[in-house]
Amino acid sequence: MSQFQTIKRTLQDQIESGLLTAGCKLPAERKLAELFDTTRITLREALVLLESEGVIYREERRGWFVSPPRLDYNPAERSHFHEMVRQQGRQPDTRLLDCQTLAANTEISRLLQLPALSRVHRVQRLRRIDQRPVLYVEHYLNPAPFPDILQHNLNGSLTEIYQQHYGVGYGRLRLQIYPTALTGEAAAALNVAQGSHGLLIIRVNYDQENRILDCDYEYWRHDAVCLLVDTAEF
């Protein structure tokens, strides 16, 4: 077995075991370096590995972390993310970023079958589990709906505000799920470096009459979530 394997191996052992915890901070890369008697570059080798596999987790300028267990996650459930987090025994919340109201990109319009030179809201979300960043979210709205929308308190459910104060409810969805390299408003938000292992969810939500209503751009962290699909409950 090779050095780099043999951390690897080391490391994981303890996380399983307990004796590494959830959450937990991992020594200084120069500490862990000395403790296996080995280079910053054999070590680095299998701390990458490890995230890899969603073992351990890195945070800008914070170090190497002990990931906490997944959030199983249905997306074609319509329990929203506060109500789904709070079943599974964690603490979740929401942090508005920004919100605003410009033009619809190509992409956008195509996805929500709107005219050339339309405007959309757009809604920019940080979700957290247990206090850790773990998805960012770009929601995309068809204005017509929901003129006033960007007035409300955007910090909680979405889903929430549309049957509460416009009388729409949810319909039919379409998925996509990739993928990705987190870069930008993604990255940042997260606390991650540019170009991390993420996953990128892009949902459109029709109403109960078959339109369609917006569109949401969900950029994980790949080491936070599993996704879950039972047919059964279809």
Second form
Protein chains: 2
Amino acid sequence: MSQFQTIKRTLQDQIESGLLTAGCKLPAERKLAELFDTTRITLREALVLLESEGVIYREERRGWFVSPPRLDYNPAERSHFHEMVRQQGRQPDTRLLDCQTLAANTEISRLLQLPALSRVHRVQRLRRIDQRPVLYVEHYLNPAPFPDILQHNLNGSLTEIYQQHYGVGYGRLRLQIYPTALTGEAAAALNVAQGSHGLLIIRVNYDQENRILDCDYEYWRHDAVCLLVDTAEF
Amino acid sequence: MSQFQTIKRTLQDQIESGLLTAGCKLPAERKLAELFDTTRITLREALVLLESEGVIYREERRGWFVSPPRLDYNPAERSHFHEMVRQQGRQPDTRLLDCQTLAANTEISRLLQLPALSRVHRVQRLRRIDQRPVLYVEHYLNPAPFPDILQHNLNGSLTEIYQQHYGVGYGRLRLQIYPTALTGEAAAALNVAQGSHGLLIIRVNYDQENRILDCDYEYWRHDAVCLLVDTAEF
DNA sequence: TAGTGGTCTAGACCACGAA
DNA sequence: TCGTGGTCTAGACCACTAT
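Next up, the form predicted together with another copy of the chain. The previous block was the form predicted on its own.
Once more the chain from above appears, this time first in line as the rest of the complex follows.
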């Protein structure tokens, strides 16, 4: 077995056995390299492997940490993020990064089935669990059903605002899900290296009369989530 | 911008512009390093990044290749793999790796809701698109509804065998989906390095009377698939 | 300011794949 | 057999973090 595989196993065992617990910071790379009697490059190979398996993660220039468990997430159940996280015994947190009305690009226009040169509301938010950023979302709202929605407090649940202020509830839902790279604003907000692995969920939400309400680009840390889908719920 | 990011961009541009086409093999790492006037380690950093973004992929010790487009896959639509792939203009291919009846482990027993010390049929298959392995599946069948099923030709559609020989059709469906590492038999069958990134889909299939039929562990190459889910179909 | 992770150099040897 | 990718060494400098 290659050396970095052995290092990987050793670290993994210590984590799984509970000697290293979730959120715990690993020693410096140079210390670890010394500990395993190897070079930093080889050591980093093991760390990167563990990272891609979701066992550990890094924060840019801060170091390596043991990953907390994944969040169970049923994208079809429109429960609020905060509620869902709390039900799993964790501390949720949402931060509004930006909101504005702008011209829709081609892809958004197509998803929302808007005519050319339409304008849409865009809401960018960062969601954290136990202080750790896990989800960067861009919501694109069809402006027609939601005049002045950007005036509301957008740190909570959009679902709730839809319902309470506009009397609109969700109906049908369409999802695209695929592993992708985190780049640009998503990577920056999630505090991961440009190009690291993530999971992208593009959702299109309809109301009960089958009109398109909005679409979301959800960029998840690859190790932060486990999706659950049950067709019996529909 | 870091050097390997520049290299990455350059390669990516050439691929997106069509100068390098899907399935095409890249030059040797030493050649590329020379071309970009850098070392192999730095060059490999760029290649690994492109790999994790799904732009290129490698076959163990054979080299680097440009990735073909993802397969659109609706896991709720029980259409046959072969049919689905052909509809998207590609060549499907299934190889039976192994089938046997064995004692169920704890996780399988729980998923299939079987009593302790039950036996199950296990079918291991590898599925390819245009010669490229993309999906390694382990099917675990509840043996009760399917006596002697292992006698059938298992290179085609299980769905079809269920229906034609046992009069059983699908009903409800439960899925767990998450990014994971490919290891052991999955990595070997897909011809990727141990520990590389993949997408794991665990599905539990019910029949129309809501009895559990089987569960599948689907290990996908992370760059080979895009999941589609539409609640309006249920 | 000291220490850390991020990036990079210039080599090396081995095992496997292709010929 | 030759070239390839897989692995590894022993350093280096810089930008950023923590203090």
